[in-house]
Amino acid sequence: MSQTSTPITATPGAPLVTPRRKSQSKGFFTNGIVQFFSSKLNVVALVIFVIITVICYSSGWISDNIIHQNRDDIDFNLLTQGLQPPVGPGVGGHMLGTDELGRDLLVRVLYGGQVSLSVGLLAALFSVLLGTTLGLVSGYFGGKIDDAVNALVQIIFNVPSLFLLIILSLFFSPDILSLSIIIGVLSWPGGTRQIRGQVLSLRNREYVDAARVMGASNFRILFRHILPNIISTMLVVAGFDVVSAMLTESGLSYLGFGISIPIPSWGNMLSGSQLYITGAPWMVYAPALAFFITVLCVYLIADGLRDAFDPRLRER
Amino acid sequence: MRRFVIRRVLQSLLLVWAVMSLTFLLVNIAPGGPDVVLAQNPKLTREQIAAIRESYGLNKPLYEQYVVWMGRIVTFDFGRSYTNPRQASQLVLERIPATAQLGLFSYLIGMLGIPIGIYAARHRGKLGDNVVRVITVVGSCMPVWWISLMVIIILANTIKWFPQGEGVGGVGPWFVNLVIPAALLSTGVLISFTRFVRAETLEVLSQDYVRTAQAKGLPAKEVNRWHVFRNSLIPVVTLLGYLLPALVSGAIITEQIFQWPGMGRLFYQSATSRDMPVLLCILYIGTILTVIGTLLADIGYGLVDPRVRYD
């Protein structure tokens, strides 16, 4: 059997298979990443995001152990007292004053941030597993599956989404998951075409021609060779979803009709505050304020992501 | 062109009903539906739902229901107020003269935006530019509500009066109070403006036609006129018809804020009395206005633009 190949034989020491040679290039992911870093503005609007977001989790911790009150007793008990005059910013231990129930306006706002933050993180994850999954499989597959997806981005595009959603929270009375998952499922269009797009352009390369000319199936081609290489538009979408879904959360809460009292999140918090402009503005000065920082910081990071990952847009 | 136009409006009609059918079967197999509802009063005895489900048709089967309420439709017959003994359909084209009148101001307060856009982009990385792309940086993160709310305390504490409802006692006072709201209504139109239209003119401004006409020694004028602007507001067009819409949304909210009589007000107080045929029929016109602004987005570009072919 051995007649024309050559047995391979080692000499002794010799390594049997030469080590892969290692990349010059740090890769594209990296790159990105090392450019995002480079930018002053966006590791500014990382920490404070951080910071912010690591304060907000502990609202439970720092009611207990620095405001020394528990803090569902602020939000459930609290609310049986009736209507009090609200107290300024200094006063009675309260460092941001209090609201018209007398609650704790500090504890309220880091909880209420915990809440906001909750559902637009959660809602921008239903949105792009939701967005890359049609994305992926509309661009890669085509064909009639490709025309569903399509009707469907068109549909949901052409709701105006904030008149269903007002309709949709009168049926569910949302809590934060009912209502991150109804945000997400009516927001992700937007980014299943770019990731739609993106995938048209890698389905054709050699590579995925070479895997599947070696047997690969579908879904490994899918997961192993494209999905990596749209992993950073994963990251842009689901950043700019983060600031619509919070912009959407504070707007429906606003109103009343998203997360429900007592549950407080920075925009129910605010709902009915036009009538305490003049007499008590620290209750509307400390959610506002709270709400705009992190909004704009989200924004900032995936403004900058997108410029980190666009080489197009580096140039400029 | 026709048959493209044909195609398209054939489409669009489609989607509408795509949208009013989905949102049929959300309401009526939606936790809290109206059997839940009925239910759920105790007031109520077996024998008067039984009255109440014969009356609204709820007792037969869903897909008659279905049929019975898409023929309805049609013919914008959305039935009785729950709260009004008028037809639901009437409450609304009542307040549409105000939602228009608010949404047409803010639209042309938005449109305010190409100039921007076109004198940031031309002056690229100078001090304007800057200015003008972080106000829109800062304004993306700013809802209407939230500017609303900050410009109703600066004028309540200095001034002690701000915008509620129409003003009343002539044109005067009508419009004072129509300014401010359009004004705040029109912040996210402006923006996408602004930014649409700097970023295509910096488009424009880097094409080898633009660095021809600058090279063959034309005044910057002349170039500007004839080769950027002419190419660079074209797609501007598209903006158009798909930021029709957002003002019809965003009238909830700053019509709910500064008491404005229109549309969203109606859809805001229909939703907290769960008014459902208010709201659907809200919800209907919403979708017809969507709708057809994509469209006309959709045609528009295509007769503006000649490298743009349908087949």
Contents of the next structure:
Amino acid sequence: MSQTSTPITATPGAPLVTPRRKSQSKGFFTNGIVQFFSSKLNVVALVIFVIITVICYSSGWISDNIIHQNRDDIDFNLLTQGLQPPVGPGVGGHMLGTDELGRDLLVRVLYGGQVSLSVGLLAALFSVLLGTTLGLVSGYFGGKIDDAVNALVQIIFNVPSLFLLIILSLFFSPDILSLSIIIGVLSWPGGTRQIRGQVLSLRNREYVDAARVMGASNFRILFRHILPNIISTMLVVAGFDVVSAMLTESGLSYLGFGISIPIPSWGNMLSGSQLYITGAPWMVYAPALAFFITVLCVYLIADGLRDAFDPRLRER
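Shown: the form predicted together with its partner chain; wanted: the form predicted alone:
Excluded here are partners and other molecules; the one chain stands alone.
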């Protein structure tokens, strides 16, 4: 230590943490949240996404008490009136029309949104938890642990995920939970590599070295000093993982290996309506528009959270 450095005085028994540093640590998340809500675009995207999520997860109550149509109910009154499904919006009391079997399209879109959002959110949760944990451990400890994690990442990257999902679908009919776990387990390596790279650049910073000198454990260093600096990356990765999982489910549904019919999802609704794009375009527009708005909102929210929680951007 230099002879010109100013010694830190402390009363006996007092912790060697200044009040300013403690308040900064406690206020990190609060300041990030305030920064996020200071942008009108972030607020609008969050509000729209919350509305879509609440409506989709309330699909059972809405269908029973407002629309008075169940998910798989076929409207035989259309046949008695000489109408051949699919019928257009507003016909027979169906706000968005019906599908080719005479089922209310609005109810199907709401239930499909619940399924697609569940797959996206659950897959992102599994992917971020696994990817963040392995990225932190790999980047911080290095050595054989880093080699093992990198080897596992390369194995997952070299496995064609789509074909593996198709093969797994041949052995069992995937439901929401199993499909989410499989997609999440196959999509964590990208986030792990990003987080590992950031941890490698952070583990030798001055404040990390100071924490080691003060006797902080590896667990405390990882979750108190390193994790807050990679939250922005985690949030962006989570946003991309939500969208990626929803797109993956849609692709599997297009190939006939996604969520099993008659359970609707935005993916299998789009794949099942491609033959009616000219004769009954509302069957395509309704789930496609819901999918597009949801994906756009997720991207905007993830980008806003990155800007709000990135210390480098907040210092400018």
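For the two forms, the rigid core is made up of the largest set of C-alpha atoms that agree within 1.5 Å on superposition. Positions refer to the first chain, counted from 1. Keep in mind it's a predicted model, so treat the numbers as computed, not measured.
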Legend entry - residue 159: Cα shift of 2 Å or greater between these two forms (core-aligned): no
